[in-house]
Partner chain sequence: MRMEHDIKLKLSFNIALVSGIFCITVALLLLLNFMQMSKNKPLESKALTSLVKRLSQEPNSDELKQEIRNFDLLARKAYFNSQWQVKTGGYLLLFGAVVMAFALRTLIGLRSKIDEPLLKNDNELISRMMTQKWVIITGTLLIFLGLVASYASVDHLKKYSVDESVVNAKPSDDQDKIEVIQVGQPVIKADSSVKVEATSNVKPNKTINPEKVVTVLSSEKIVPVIGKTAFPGSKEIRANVPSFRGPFGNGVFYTKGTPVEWDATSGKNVIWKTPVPKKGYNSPVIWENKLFLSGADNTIREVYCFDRSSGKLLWKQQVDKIQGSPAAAPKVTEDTGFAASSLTTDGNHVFALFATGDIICFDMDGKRVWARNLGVPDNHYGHASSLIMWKDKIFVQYDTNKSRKLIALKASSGETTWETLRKGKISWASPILAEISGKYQVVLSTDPMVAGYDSESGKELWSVNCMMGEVGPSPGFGSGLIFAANEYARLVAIDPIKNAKVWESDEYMPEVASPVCANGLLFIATSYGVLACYDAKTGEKYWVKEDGTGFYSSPVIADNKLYTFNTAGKMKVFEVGKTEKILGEGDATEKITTTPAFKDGRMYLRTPKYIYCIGKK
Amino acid sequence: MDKWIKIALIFTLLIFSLEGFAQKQRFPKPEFGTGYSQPTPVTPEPRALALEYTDVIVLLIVLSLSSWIAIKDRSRKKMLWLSVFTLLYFGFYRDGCICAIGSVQNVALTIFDPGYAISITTLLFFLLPLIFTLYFGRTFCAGACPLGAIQDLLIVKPLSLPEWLRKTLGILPYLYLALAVLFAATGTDFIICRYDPFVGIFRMDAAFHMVIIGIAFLLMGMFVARPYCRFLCPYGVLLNWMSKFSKWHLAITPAACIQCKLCSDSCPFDAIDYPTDEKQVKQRIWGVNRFLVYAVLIPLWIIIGGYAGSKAHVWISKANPKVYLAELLISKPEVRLDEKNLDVQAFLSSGKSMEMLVDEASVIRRKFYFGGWIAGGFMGLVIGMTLLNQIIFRTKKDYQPNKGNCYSCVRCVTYCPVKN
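Answer block, the chain by itself, in the form predicted alone:
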């Protein structure tokens, strides 16, 4: 039955998409005869304050419903329909903006730039999912995230990835988070929003390469469930941390587990922890020695990561427009004569001197240097803790959802033969 519901939902979304495309053809962009190219908007038009608060209220309602369904009602069908509403409202209707994932950058810029003030609605979009996750687990991912919903609806035949591959790819969201905070803190770019693979689908308008990336993620997601959520989403890092300390969390069975393993087979995200193997218990003494070695090496990993990040700051800082422009004008002075280079011509007509541009670029590059130390040290800590976690285990008697990785999608509850 769920399979037919999914097919109907996907068909509905396709009709919705074609209707939006048809509207764009009825009202095409104006043609210019001067060779001017109409720029693609990065963000949708700002909304009235009342409508922004409406979005917050809708988010709060969806989070409450998602948490209630996951913890109390335990209905996969209701969670599925809720995620469809989220996709239609926050995805297609709201053009994927504002979203909790991108709000990480607004918070980072607010902290490091005294001239920037985050709006209360953006701050709420950042905080509300984290607060709910701290109490109920990752119910935001289950029914309130449009990026997760569009991937979840297209899961066809999910494959189980090897544990070593999952853990290796699991480092990427930390790297993405570190770079996103670094770029936002230095005022360079909001890379989470710029390279959102699904925002072009939501807005029916994106650069060709982003369309290809978005389609690739959706096609990949048919067999590797939620690839963006699992192996790239930077906000997922924060949700993972909060969920590990959640007061309540989705439970597979309301009574004693009968060890049937159906829940593990049903989870497309490999988020079910197995009962502890007796061999692991016997190897615990040997694991203590490895634990001590890995724990001692963590400070070394932090230093190595920080040093690598500081060395990479020259290359990474070129992503900043001012740094790039200063280097371009210094290395290629003849570019001043290029009338087609709008950035150069805008600078020359601004009245600023070359010394002023170089000074501004130097300040930004110093920020990248110190930020590189912090971001690199953070990644060193992540690598050290990842290695340490390979030998840390907690004794488990039953099949249980991993509190950090579980998306509370309620699939496992449907398959569990033990009922309320």
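Now that we've seen the form predicted alone, could you pull up the form predicted in complex with its partner chain?
Lone chain follows.
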């Protein structure tokens, strides 16, 4: 009741600032003769803040457990049950929000928009998995990500994809990341959340297209293991970088590899690197020359990419509702008369001048211009680096997980005959 009075008081203040309404609001109610008592509107409270902190603690526990399983315990079964728990808790119970993947956008917006405040929970959801990955590999993907868990549980008959396809599709997450950060930083949209394929399934309620996307991904995941994680997840890009330099990482064998090759087919994600075939390496037709060419080409890729990105900024910025509205009003002035166009009508009755709108839109477009350079340059760098990586041969003697791509799911360990 106290709370309600407080709310009422605060709103009274608000109403005083809106003088136009004040007169209406201050009018007394009828005096009822029948002793009628007036009900108050029911305003249920949102989920308590303490529960948000519980989520962080659960995440921390799940991450620790997952890391422990991957590095010390090495039990696939435990990891499986942990991911079932994650799916139930973070997925179905917490409706898939907030997740570490989406938090990338919140962090980007915080850095670029000083007016936006990020909550501690969100920041921790962003940082904790990255820090864990930096020390233990991508154990977040194995046990603590509900999106990963739902796909992992539905792997039926994983096909091995050819390397060229994996590497080519592997560019997509970078593109998605670049766009997501660009859109978030300009305050345009949170595309990761908007096109999150599984959130609709977690909530058992979503728009039709989201259900379609979600089911399509799950069906795909029966044959291509974890398609979202491997070929779209923007957070995976960051995890990949961290994991490459992780201090400890899941090892297929606890001791020394005996080259039994038993694990070679166990990984549904094609994330096991085979020993280098020295014969083939010697056969290679390209040498230092191509390495140099590719290395020199990287700056060129960056510049051309940045140029293309900056060129595309006009088109990309049309995704921003303000820019879109301003352009609509300029290119089709007749929409002003269209009473069914709610956005235009709302703008016209807002009392804001066209110049102000155009100014705001121009400022946003300007941000897209710089963002276009950066995002394009980044994509150029990614392509250049991917190419360069194809030239480099690192001699590997054993079967070992590729630290960047391995999700630490512990499947391969089961196949290894070497125990202890």
